[in-house]
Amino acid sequence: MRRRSCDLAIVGGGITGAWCLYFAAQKFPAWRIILLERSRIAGGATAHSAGVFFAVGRSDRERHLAGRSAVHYAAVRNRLTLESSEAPAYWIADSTALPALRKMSVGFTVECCQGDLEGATDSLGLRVVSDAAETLFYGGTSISMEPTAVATALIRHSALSSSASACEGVGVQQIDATAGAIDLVLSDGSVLTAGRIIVAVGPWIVNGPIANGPIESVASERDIRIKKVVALHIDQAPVSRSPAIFLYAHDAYLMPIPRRKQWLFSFRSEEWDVKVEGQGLTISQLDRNLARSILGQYFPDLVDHCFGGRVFCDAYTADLEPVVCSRDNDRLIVVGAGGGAGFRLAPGLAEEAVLRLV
């Protein structure tokens, strides 16, 4: 049997994957560090991503890592020359709402627009129509990038600049914790001896090749299930400036993406326990009606331009807070479920994973 050995495996070559090599190649330069992705590499969960950065979060814990992923976010967008689109963010939510959006947000305020909310077409660059309870309100900016390019990005700069590598097409079968060490039994039949592991597998970590022992036991504790996450591409090119508009009461939000000559419309899908690869992966007839349901309350010149979208599904804890879990002391640590915010929130999620090792 053939065996080769590393400092740390990072089991997962997706975007939380890849932001974990980023940090432990910086933190730890002499480490072998070796990322094993199954697959393609961001060819995942992270493929079928929106992409969309926002500093928002629904918990003290979640602002955090929000916080810590704009500044990671920034970073990279100029030290790797990424691509990316900006947008001012505009909110519509009932008017007692202002106190929740401020509280949510990171790093900016929140501040009320004037005049109805009909009268807001000039604003957004789109007709408008609403309940009349409802209020306009705007503050920070949503960023857009292409998830896959950022993975490879971050990856790519990883392996140039440390002894740090990655490796496609080799999945992990089965994860043995020894005494001083981790076997990790691969499938071309070899074996990789790793000092520490951080395995962040996305919506695999339920019903996926290694969830089993210490992986089963954190998706148990976390009562961990896996939903479907959709969103629709409206075939109309924004505007020069066009916003980011987020519909609060319905967890939705619609984001301009000028090089894709088109808008994403996210919205809350209630399919639960799906399988994370298979014929229910795909956008539905439901998911369409749901869709234009909520399009035409809003933006009613959109309703006919749904055209395509993405899906796929996210790991998603109980209490909806993301999951860095260690085992085995801290040789062993998980990183994910990160509740259909995997994007948003990968680079506040690797960091805290990395700072775990010892």
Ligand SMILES: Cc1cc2nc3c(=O)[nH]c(=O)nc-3n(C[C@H](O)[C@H](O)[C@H](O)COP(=O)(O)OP(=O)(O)OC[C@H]3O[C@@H](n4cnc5c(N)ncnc54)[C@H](O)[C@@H]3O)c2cc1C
The other form holds:
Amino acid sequence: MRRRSCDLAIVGGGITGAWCLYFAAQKFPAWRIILLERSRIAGGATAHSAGVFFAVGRSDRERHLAGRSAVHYAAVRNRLTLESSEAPAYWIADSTALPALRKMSVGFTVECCQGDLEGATDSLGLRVVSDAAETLFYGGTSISMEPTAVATALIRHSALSSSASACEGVGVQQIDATAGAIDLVLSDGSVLTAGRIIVAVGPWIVNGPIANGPIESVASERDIRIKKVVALHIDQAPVSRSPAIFLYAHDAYLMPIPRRKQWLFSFRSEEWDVKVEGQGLTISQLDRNLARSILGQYFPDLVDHCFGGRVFCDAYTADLEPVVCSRDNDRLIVVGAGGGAGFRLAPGLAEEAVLRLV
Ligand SMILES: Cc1cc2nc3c(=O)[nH]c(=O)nc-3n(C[C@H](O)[C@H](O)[C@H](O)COP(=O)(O)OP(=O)(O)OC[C@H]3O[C@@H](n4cnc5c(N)ncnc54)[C@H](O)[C@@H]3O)c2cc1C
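Next up, the form predicted together with the named molecule. The previous block was the form predicted on its own.
Now the full complex is given, and it begins with the chain already shown.
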């Protein structure tokens, strides 16, 4: 049996694994670090992600992660010259929501717009209607990037600037932790002996090829489930300075994506316990009806422009807090469960995972 060894193995080449590689290569330049991806780099949830970053958080921890992520995304956007677009952010929410919106925001303040919602058509560049007693708020900037390009650039930069490397088409099938090291049994029959391991397998944390032993224990401890995630495309080109509009009561938002000449409408599909493979995740009629009913309530002109979209799944903990869990005296770290916000929180999560390494 062929054997290799390394100081650190990172399992999973999505946005979380890519950020882990980036931080670990900087922090431990002398280490031999290998990222293992069973399929293609950034081919999992990251390939389907809308790539929207907005510095908000539901809890103190999420706000901390979002704040750290804001710093790191700003740095790599320049350093790795990543393509991105920015949109001023607005919320449509109940008039009493201002304290909650202010609490969620990281590094900016939310203010109330003057006048009624229907009068906001000019500032939003879209016709807005509303029967409800809702108000328009503004504050912050929402950013959109191509997640696959970001992950690929992070990995390429790490490989060029250190002895780290990434291997595609190599899945980890089994993890055997012994006293001194961790043996990873790989899909080609070989064994990789690693001093430490970070597991960043996205939705494969449940029912994936290594969903047993320590991985299974993290998934069951945090009650992780897999939910479908859907975003529809709206085939109407945004005008210059089109805003991102968050619909607070619906956990939904509209984001202009100028480079694709379309808007993206993200909303909550409630299909739980889906299988990451084999089932063929699709945008169902139920998803379309839900999206259209929310859009129709606020932006009736956009309903007939819904055309296609993105669908995959993501891992969610019971309390919606993402995971950075250590096992085996910090030699094995499981990171992820982004709960539909894993692109936004990936740098903060990866930084926390790498800081735990000894
Ligand atoms: C339609 C859609 C829109 C989204 N929009 C946004 C958004 O706008 N903003 C946001 O913040 N989040 C968004 N998300 C969520 C975000 O995409 C995910 O949270 C994030 O991509 C998760 O990244 P990850 O690296 O943890 O997982 P993944 O990208 O799934 O990466 C895990 C990788 O691990 C590999 N792997 C699994 N098992 C093994 C193994 N045994 N051995 C080796 N490799 C293995 C997989 O092949 C995969 O490539 C969206 C998600 C979807 C589906």
